[in-house]
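A single chain, nothing else alongside it, follows as structure tokens in the form predicted alone.
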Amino acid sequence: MNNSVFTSKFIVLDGPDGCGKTTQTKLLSEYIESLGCKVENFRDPGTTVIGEAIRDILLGHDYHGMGDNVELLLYMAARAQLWKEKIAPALAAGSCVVMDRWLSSSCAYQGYAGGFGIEAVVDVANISLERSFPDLTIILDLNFDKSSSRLGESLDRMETKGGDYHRKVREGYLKFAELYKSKKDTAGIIDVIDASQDIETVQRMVLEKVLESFSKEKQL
């Protein structure tokens, strides 16, 4: 494949905590280097000191009373920061961005397990951000029986909000791949694998999703 299909796109792997999503960004990223395409990958929240900050106050064990609706907003602003610092810039110098959070988190964490709404979450980001949706978005969907079992012993204070609360995360996930699925003009792509397989598996179902999206994309 010509690597110019890759150039300035902004790909977004995600999916619930333990779906294997940083795992399988960097597979793909160094797929499409080897490609010879220069990628970039930022953690969402964070990268920047900005987005460092609100990281530590999002994730710390210190903030346990923080609604739903100050999470959004704090992700928001990290995002917004993120992408003048960062995401744009690495874009407009013809970059494939890939990552492993980014809006579709907040629809399935904030939007539907914390009740705000998807389609709310959808509105605060397209005031908050110059640009909400990537190209493509992928959801590596997990149930929670087998996420969970994948987590290290030091949870963040996301990953302790309970079993319930990440059973409707997923259950967000793909209530968010439904609505805007098929509203690839505004959305970009968006599609859901099946992330209960091995790391291989997986990997390969990745790369399919990707190469078939932007192929179908150049010959249009």
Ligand code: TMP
The other form holds:
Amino acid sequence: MNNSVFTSKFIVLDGPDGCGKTTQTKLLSEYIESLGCKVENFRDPGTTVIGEAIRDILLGHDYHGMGDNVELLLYMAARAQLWKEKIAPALAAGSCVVMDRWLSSSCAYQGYAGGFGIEAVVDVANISLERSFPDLTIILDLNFDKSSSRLGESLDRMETKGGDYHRKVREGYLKFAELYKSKKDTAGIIDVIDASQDIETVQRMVLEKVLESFSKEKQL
Ligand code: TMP
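The structure above corresponds to the form predicted alone; please provide the structure of the form predicted together with this ligand.
So here's everything in the complex, that chain up top.
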């Protein structure tokens, strides 16, 4: 495959807590780098000084009374800073950006599980961000029983929201994919893969999706 297909590509791996996206983000980045392409890895929320401060507020245990709309605005604020400070410059320099979470997380957590509404979240993104959707979003789908068994012992504020909330998060990702999959012009390519397999199998499925998405795009 011609490695120029990765130039300035914006790729997001997303999914419920414990789905393995952080590991897969790293493995995908290593693969793209091994082809001789420049690649940058960022996590949302976080990466910038402002984003990491917002992350501490969101995930620490000081603010359990936080409303879903406040959560949404804080996640969006961290994302706006991340775009401006890191993602936009990296894409402009020709790097491929591989993200650990992005807007799809706000749609699943605050939009669906929190009740704000998936489309309402996208509306907020469209007025808050210079760019809402990446070129490719891959959702690593995993049911709550499996994803919760992969979590560590100390849980952050979001992880303590309970089984009902997190079952809805998973449903929210699937709803998000259903709603936006056919809107490639505005929402980029969206795909869902089964993340219940071992790391190597999931890595292979992620690679297949990435190569298939961008080689198809090249033929258009
Ligand atoms: P993580 O980066 O360790 O996965 O943790 C981020 C947590 O924040 C995780 O529980 C998902 C949650 N989250 C949202 O609720 N909305 C968002 O928009 C994002 C990016 C993350």
